[in-house]
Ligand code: 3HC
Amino acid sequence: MTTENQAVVTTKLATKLSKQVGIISIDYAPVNALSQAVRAGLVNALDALENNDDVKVIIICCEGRTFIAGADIKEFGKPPTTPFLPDVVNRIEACTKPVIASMFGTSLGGGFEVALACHYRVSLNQAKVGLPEVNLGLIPGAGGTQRLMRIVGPGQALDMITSGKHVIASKFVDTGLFDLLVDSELEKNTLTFAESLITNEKLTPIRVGEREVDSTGFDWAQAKVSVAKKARGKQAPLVAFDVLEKTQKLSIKDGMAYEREQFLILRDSEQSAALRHAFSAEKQAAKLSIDAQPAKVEFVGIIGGGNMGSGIATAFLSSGFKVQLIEQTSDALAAGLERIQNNFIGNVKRGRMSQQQVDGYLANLIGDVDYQTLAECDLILEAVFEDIEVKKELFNKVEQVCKANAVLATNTSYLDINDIANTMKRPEQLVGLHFFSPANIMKLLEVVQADKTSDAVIATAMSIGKKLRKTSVLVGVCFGFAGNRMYTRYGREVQQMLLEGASVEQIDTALTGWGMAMGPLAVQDLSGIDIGHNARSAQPFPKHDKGYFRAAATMVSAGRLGRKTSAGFYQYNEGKKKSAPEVETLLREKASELSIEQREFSAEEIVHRALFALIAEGLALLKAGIVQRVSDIDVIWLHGYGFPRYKGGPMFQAKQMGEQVVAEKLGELRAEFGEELWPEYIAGSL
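Now supply the structure block for this chain alone, in the form predicted alone.
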């Protein structure tokens, strides 16, 4: 007998009519991952069937919903145990009897490497294959680079390995990757294929490792430029290219040895640690400590059809929800419906959706100006102007028409949800669903729990985020919640460095050079400098911080609001960004007015100050209980603010430095700039 956590690998003879076919069946829910027990079971089963004189052909298949989906995440970070995967796949390929992989679902990473080592592959057309190791800062480490290149050639192999994308099986027609592709009845068709090998006496294994790589006409130099451009700072894609190029003329044994050597180097790298941390943090963020069942949500009311509301509506429609859009006037409603339609038109043009899909989604969209039409909605979400009195009045109207168990949600970015809830009859039904713009594209969703929000509503909100294919993080109430509060602190430090003498371009170049997706000042120009300025102006400026966002206020006073006025921290000519010397003059004058002495900055100092601003505010959020766990902060910054995934997040960076270094650096900043801005590190926070 096996325990719940052990894999089940069994062998059997196919049928009374096909006793010459041996079947190895893997049954390890939920995705037949390659645990130690599965690896050992595969080797033992293969030995047994190879030594059975009655068996002529062997099939490897899986129970459940997929062929082997990859490594076992329960073994991540643990010392590897025998049999090692490279030894398993080599054992499969070395088998003296033909071995067939029967593939369906998603065959990824090590699972795909197992299939590549088999002598034949039979698959459903809609199955997917891939080598996604680069997403964890790795390369395939069990022959994936070697065998895939030998089958499909270096170009297609390089694209799959360096992108990490999943590819549908039907895309590989005529490549030799699959020996048989079928629409249905995989088990029956695989067995028929096995029987045909016996009938036709094709019993000599065809080993991929014995083939040579055909790189005729392939331009390695041009491919390297392309890979480097797409890698954007990530090491693994470049290492994958190096492995393929250097091993193209080597034997499978020598090629796998070099592949494994580079795999182990990457496994011990900081980038891989960061990417594995990100993967784990996302899994953790989805877990709740509450014991409540989510309510069923199918019909969603969205109040407000502006850019944010229309983006949110697009996201819900794309995930199969029925949507009722509400606006104040018929003209505003028409404009909102048109925005939603344009979002879908853009998706069709980019090939993300078919017109048939879009027609189906839009069939679930209705609009009105009458709040009474929200009466049957399971969820009602507002995306109106950021004015707390407007939102209070809105929910007063909603509560008069909605059903008793409807979830009520606000998309506010900054406002106090508790203040809104305190004016409601059913405050326990109110939750924050803070989407990031554009809502139909951005993956992050902050689920904001107010003081009176019920556990059932929280469970429902997190479930909704999952159905929307968002990365959802539960946070508490404070100004800006977790993400925007940290972004404000980050922005404050950037703005302060402007007053202290760092130039606009120097700051953006330093931070993008470090890995940020965009420079913070270019981002402000894009979003509109006045947007953040107006939100901050609703709160009293801190008395201890004389330079608090004075750079942004100076831009607003000068009418430089960003791209929309063709002038912000940069100048814009027909959309093209260039430096603006007059901005440096304005900032220098403001610094003099505030008695802030200007000096030279290095790129390292700019990154140091900006990163530690994030770390300090993250620690403050954790201390205040706004986030459940320190890794949630990293998830927010990875998905909402362009923090480089291969650096793990600001709190991962802090952990890599270690508590002693973080405490020392915060102490130095506190001594120089004051304890109000730079808190003392509390031992054990990381």
Second form
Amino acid sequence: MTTENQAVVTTKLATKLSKQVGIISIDYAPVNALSQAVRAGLVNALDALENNDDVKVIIICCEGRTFIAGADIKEFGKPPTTPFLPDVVNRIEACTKPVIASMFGTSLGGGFEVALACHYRVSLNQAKVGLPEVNLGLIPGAGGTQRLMRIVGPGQALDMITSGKHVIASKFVDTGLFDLLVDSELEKNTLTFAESLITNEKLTPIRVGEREVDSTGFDWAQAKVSVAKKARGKQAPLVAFDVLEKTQKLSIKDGMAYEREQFLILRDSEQSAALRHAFSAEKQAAKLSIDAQPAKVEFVGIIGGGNMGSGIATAFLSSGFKVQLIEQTSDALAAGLERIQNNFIGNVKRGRMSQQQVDGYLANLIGDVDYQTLAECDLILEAVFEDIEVKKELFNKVEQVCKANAVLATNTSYLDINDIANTMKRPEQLVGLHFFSPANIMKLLEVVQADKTSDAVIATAMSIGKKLRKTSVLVGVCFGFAGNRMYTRYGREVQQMLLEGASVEQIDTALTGWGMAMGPLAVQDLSGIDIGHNARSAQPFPKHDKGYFRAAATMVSAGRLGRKTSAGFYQYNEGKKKSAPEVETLLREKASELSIEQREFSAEEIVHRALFALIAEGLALLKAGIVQRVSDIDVIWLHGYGFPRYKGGPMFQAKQMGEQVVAEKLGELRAEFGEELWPEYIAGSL
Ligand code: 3HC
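Structure of the form predicted in complex with the ligand (previous: the form predicted alone):
Everything in the complex follows now, all chains and molecules, and the chain you saw is the first one.
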């Protein structure tokens, strides 16, 4: 890999055609990000080629896997260093010789801004471009808002900038964004294009910045409503809208000045820090400290075709795996296969896949009731009923038929994988693959390492997660693993607050208002209050915690199981949710029976208690070594439980508060509610 000290931008003169084309080549692995060295190198190279009388046209291209993928995220948070990116892009646009961007891979953020400042753009058709800054809590800060708006108009520019999506180059045919789109041989085609400029004497640079924005007929008011609706708590899309609207009639110079001002404000914002944390936490989570090579997995056996099993099968098929579904009876098998087909039909309806793609995936699906048909599978995963004896027996049967090196996986959400492994002949082959429902949609995958799971199996499991395009996090064995264990603690706190006098709506509104995707009580109604209740009933009741999920137990006793009975914490009328005054009465009675005093709650206190419950349990997970690193907990919460990404995750929140505040707050809660639930903070944990 290239280091900061090495020359990362080199210039060479193209010799194939004539010496009249100067090529600036950026080589800064892994994604040619615009570090200080790259920015300085670009300016120096441009100066050199502009001053070279032999050179008529300049090409900016990249080595490696992609054209520039953006500003260097590693530099954010450090003092800015010259040359600043806006000056670099302006230097490119001001060049007196035509500059061509030669684009492939993903030209993102600052990388796309460099390309927009070039006078011509040549790209591979399948390359992607985008201004994904909003995903990092930012807006483009080097002319992206200004130049894109001038080329494609405010509507498309706004859509790209506020969504941050990467768009395939071929979609821009006829927009003037690209001067040449090719299927292959980018280098050769760019050189030919450069040569044609020389031959045709088109040597006066055409500068996007000199154009005006054409916003004729564009409805800014309507666009504002739409951006605000989609922003869902995120600041950056709203700021992006403001920048585009306010600068539409300004010169590029004034427009860029306002854009930069807003970019710098956002760069120092809490949301941007949180979103940047989320980005790097995800990259970290994928890293393993073990040195083992993943095995090749192509053929996957899935036992159990219920909702979970069929969702998992859909996820594997959609990523090109061959799947063998196993069920106990032919009727159950037919139902499982139908569920998988229905998942795909849903994908086609929502425009996520074409029918042709689906036909290809389904051709890789087979089903049977005979375990013998699992003999050739590289991975065999069970998604059957949550009963440890059933699972032990299942793996016993699997081990009799599977290949010696097959990876064996359980999708259990709570059960003790060590206990299952201890009854197996090859316990080192067993791993937990904890998918989240619906498994074909949810991004999170907990890879659960049991005591005897081999490193090679872990490496294979993590690489399977990557192929499935999941965000995989390695965790250890405990009740509920990392995510559900914390979720239980969070749920406990919410339930306790109900007994202490907070209302159902108050709790859900406070937490969704803070940014959680759904209120925890609405979630319970959706998933069925009895499901968690039954799972908890199999565990000993925690004697120190007299209110432990008593609110849920009260609902179950009253036959209020959630949406499925049209009554849970809320009342449902034709699917429409409304408050249920009788629930408040039931909870008041329960509180009085347990001698829990009721009082008023503020939204702030509700959020504080729920968040600190997560932090306390996260700290306990770290202490027990269930997760590899503190940021892994955030990744789990961002991808599995609807924690607002722009808040970074519960442990990021704790880090932002600082160790001292966390220790103090935990101390206050401990003093009020006891040390079993609120452990002492151990310095250095965060
Ligand atoms: N700066 C520094 N490093 C970056 C980076 C960036 N902008 N983008 C990616 N990387 C690093 C990753 O951290 C990772 O490093 P690692 O191997 O040490 O973990 C490596 O590149 C490869 O990244 P991925 O694993 O994500 O590889 P993929 O092939 O899956 O994806 C990608 C590549 C599409 C470029 C993806 O990494 C991505 O989306 N990156 C973020 C791009 C981005 O947000 N750019 C805008 C930056 S903000 C900006 O430009 C502001 C400007 O307007 C002023």
